[in-house]
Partner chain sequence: MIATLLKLFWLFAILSMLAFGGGAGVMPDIQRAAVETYHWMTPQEFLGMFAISRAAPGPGSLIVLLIGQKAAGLPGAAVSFVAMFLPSCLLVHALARFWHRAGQAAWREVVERALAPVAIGLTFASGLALMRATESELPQYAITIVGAAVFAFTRIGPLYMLAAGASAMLLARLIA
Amino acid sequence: MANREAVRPTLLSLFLGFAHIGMMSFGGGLAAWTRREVVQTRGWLTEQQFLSGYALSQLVPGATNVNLAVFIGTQMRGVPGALACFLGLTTLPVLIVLGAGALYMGSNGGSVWLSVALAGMGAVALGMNLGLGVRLAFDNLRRIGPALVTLCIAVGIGILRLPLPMVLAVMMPISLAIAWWGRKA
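Structure block, one chain, the form predicted alone:
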């Protein structure tokens, strides 16, 4: 795949690319659509660059997917690229939500078709996020140590319902030790 040195998209292509992502992932699943568009379809970032940006986007305050769009735009074209990606990602969905809200409120909250459509979008978003997680796990968890760390975090948070800060306080040092040991080996 190409990377940002080889591909320098125009501001318009960044805006249109993220408008496409925003519309295709309406209701959720943004990370999966963003990865597909940015890495697979357009080749703006490599898989590793995308994963690094996604990890960084989760660490900083704000909506992860908006942070990711700003990160990608900044990598591609600086501040103007960040604005193009942000506006592309958010403009059309915001207009649709406002229009749907007006329709919903105009029918006194009794719009069955809108409720069904929103429930369907939620199910699609859940499936896409699950698919992205499985795909990234298969692509990036090639050693037993990182796979076990991922499994422990998933079990701790998802099944045992342990608080996220507690799980991270235990697993981050273990993960760093495994990474450090893996580099030495």
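Swap state to the form predicted together with its partner chain from the form predicted alone:
All you get below is the one chain by itself.
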């Protein structure tokens, strides 16, 4: 905690940090950029703090990456911090999306080549999200128990298409039990 106090960022650096995340994340992949900026470059959070915040942001309904920005901002500097991160993340992208939307609605559907290029960028962005999962798994899953929890959630929701609340109602208690047991061992 003392360590975190030492690097507690200013509102301006929160705003600029998340503006950077928002502007770099063409085609998605925000979580990967957020981890790079918040954990690796700036050291505001440890990997474990980032991961638990990321999990909670996925569990709360709504856009995960916006939730994550608000979560980190609140942890760092309360209400003003949450606002700084939210506005940093969204301000420029909102203006860009509205501008692009006005152009798109003014044209007649845009060019075919543009949409092909966009499809390629979208495919890469999806790959970045999956690649982040691979990297996080290599860095954090050292034991068989947590690795099986990850596998069950990925297969259950991603492939078998089971409802997320149901899967978590089963897997979250199991994961808690593993963590509790590992703590005492």
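Take the two forms, superpose them, and find the largest set of C-alpha atoms that agree within 1.5 Å; that set is the rigid core. Being a predicted model, the structure only gives us computed values, none of them experimental. Residue numbers count along the first chain shown, from 1.
Original post:
Taking the rigid core as reference, does the Cα of Thr150 move 2 Å or more between these two forms?
Top reply: Comparing the forms between these two forms, which are aligned on their rigid core, Thr150 does shift its C-alpha by 2 Å or more.
Please state whether Ser13 has a C-alpha shift of 2 Å or more between these two forms, with the rigid core used for the fit.
No, Ser13 moves less than 2 Å.
- Cα of Gly120: shift between these two forms in Å, core-fitted? Its C-alpha moves by 3.9 Å once the cores are overlaid.
How many Å does the Cα of Met172 travel between these two forms when the structures are matched on their rigid core?
-> In the core superposition between these two forms, the C-alpha of Met172 moves 4.4 Å.
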